[in-house]
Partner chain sequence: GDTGGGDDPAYSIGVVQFSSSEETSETALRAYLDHADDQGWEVTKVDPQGSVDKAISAMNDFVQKGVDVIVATVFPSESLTAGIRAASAAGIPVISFAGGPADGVVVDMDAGRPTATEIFEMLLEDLDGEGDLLFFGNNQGPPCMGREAELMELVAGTGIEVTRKEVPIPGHVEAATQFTHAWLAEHPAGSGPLAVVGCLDEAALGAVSALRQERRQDVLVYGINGTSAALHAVESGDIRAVSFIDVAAAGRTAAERTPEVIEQGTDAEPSVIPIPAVLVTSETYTSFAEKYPGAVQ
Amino acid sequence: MTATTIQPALVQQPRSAQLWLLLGRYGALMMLAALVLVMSALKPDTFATGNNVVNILNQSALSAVIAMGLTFTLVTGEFDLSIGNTASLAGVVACTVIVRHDLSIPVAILSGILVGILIGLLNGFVVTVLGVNALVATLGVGTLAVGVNYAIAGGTPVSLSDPDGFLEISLGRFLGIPYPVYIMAGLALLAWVVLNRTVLGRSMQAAGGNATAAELSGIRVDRVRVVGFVICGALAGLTGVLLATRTGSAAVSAGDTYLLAAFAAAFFGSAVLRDGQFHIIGTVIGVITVAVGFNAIALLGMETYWQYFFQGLVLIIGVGVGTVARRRAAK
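Would you give me the structure of the chain only, in the form predicted on its own?
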């Protein structure tokens, strides 16, 4: 028997293994497709409409922005539990800059983003220089952000007296599509390019995959991780500002709920197209899946608490199916 006759037998996988691999890679997409098909059949006049599609994308925009920032940190192998607190503080700072100091809207937006950058730098310093575990470090820094938030706002919402220009950022439309959808799409494209087409992005993926091997290849792993925290903080700050532009005011806990949403989307997205790897396209798909589920719950007249059940199930099913599929395929 020759090597040429043995080769196919070694390479060819059983059909069951191929099916499990397909399920692990496309199972999350199948879940989204099934959800869309079922709702289109149940509510064709309300769900399967152009206006509702735009509404779902608009509802996804803020969650996508903060989740994309979190993805950069996850890619480097770290976590950031301060993003919700960062978003809350950034919104309060942006509104305070306008209300108390009468500065322009662009300055207010930049102030909110700068808050996120500073918190990202602090997270990176505590993790890389002090050597504190990322979960503990970002939880502590997030708690500090809460204290600063209360010191600035005193626990009460900061509202703009003339919010029209501020509200236009979220309520304005171009070609019938709200501005936040364009912001989400633009940032998604930019984030994808950074992670997949730049030296920085490849260094981040190398650091997250094998930090020791990355260091031996000349990558400054700690520096790369700090950059990941900074990008995460900046996008969390932007999310807080955009959240404030929806109501013309900012509350001290307005962005806290985005923490769970961002992690659910990122981990669900890690089961999309790739085998447990965090990536921008997967994160955006994860955000949209959650938004479609929330939209379906609202259209079906279900109670709000079902949204939390759905969000938890998305995280468990999305990650669980991928993990089980990879194990079965390996067997």
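Here the structure is a predicted model, which is why all the values come from computation and not from measurement. Under this definition, the rigid core comprises the largest set of C-alpha atoms superposing within 1.5 Å between the forms. Numbering follows the first chain given and starts at 1. Compared with the form predicted together with its partner chain:
- The two forms, fitted on the rigid core, differ between these two forms by 2 Å or more at the CA of residue 304.
Same protein, different form: I have the form predicted on its own, so give me the form predicted together with its partner chain.
Just this one chain is shown here; partners and other molecules are left out.
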């Protein structure tokens, strides 16, 4: 009866297929590597310096924080279009708390994060309880957040009169590396552990992968989704506060640009190392790739339209190479 147990046909793959598979997996990373190599050759004195590396990481920090948050919702199979507005509102609230109510910086930071958490809860409520599609729900909630923002600040930037303590959060350095880089690294580690090594994280991935299966396994899918929105909101809120600490003031739409950037990074990251799944490491690499590109453009001094060509091509090629290669490998 030995013959009965046919091993699942995991047949040895031909050489070329393995190469394609490699390309599928590391294609996006190779693109980043190529970019770094070309730039190092072109601008050895300005690009490939320790200082510039720190500079690029520092520029990535905020985008990385908000994109990591977004990764949580994407992992649970949802969307969050409100993150940009959340970041803007959190920054305005944090500054308002200091300016109008004369509270301390830690309280301001917490209140910014709290704003994010509340918005996340609201998103989660609208999505799970009202059953509204996440795209509409978060678009709607984001619009409400803009309304609140205008109601608070009336559209005018809220500037701190004595911003030094606040600015220190962004400008301060430890061992020559700015604080935001530590924040990014710490949060990335934490997010990775939560998503990959905890029951909650696994449940999120399961809920995103097959909600029915997750529900039947006893996972409270709705709750997990709400948690995803809350984490996403909290990190968006934090991003908004950090953004305010860069400028010492909060503009009404300062965080809005992060929305598309975060999506681009997360989707780019889904093609890094894995086949179309969202994950923290991928997202961080996505953010860094964009930052390296931006830095390269600034150092080379390209025309405006090159910036756009570059960004567009990075997205399409970075993701496309992986997909095409994986398809070839499966052939």
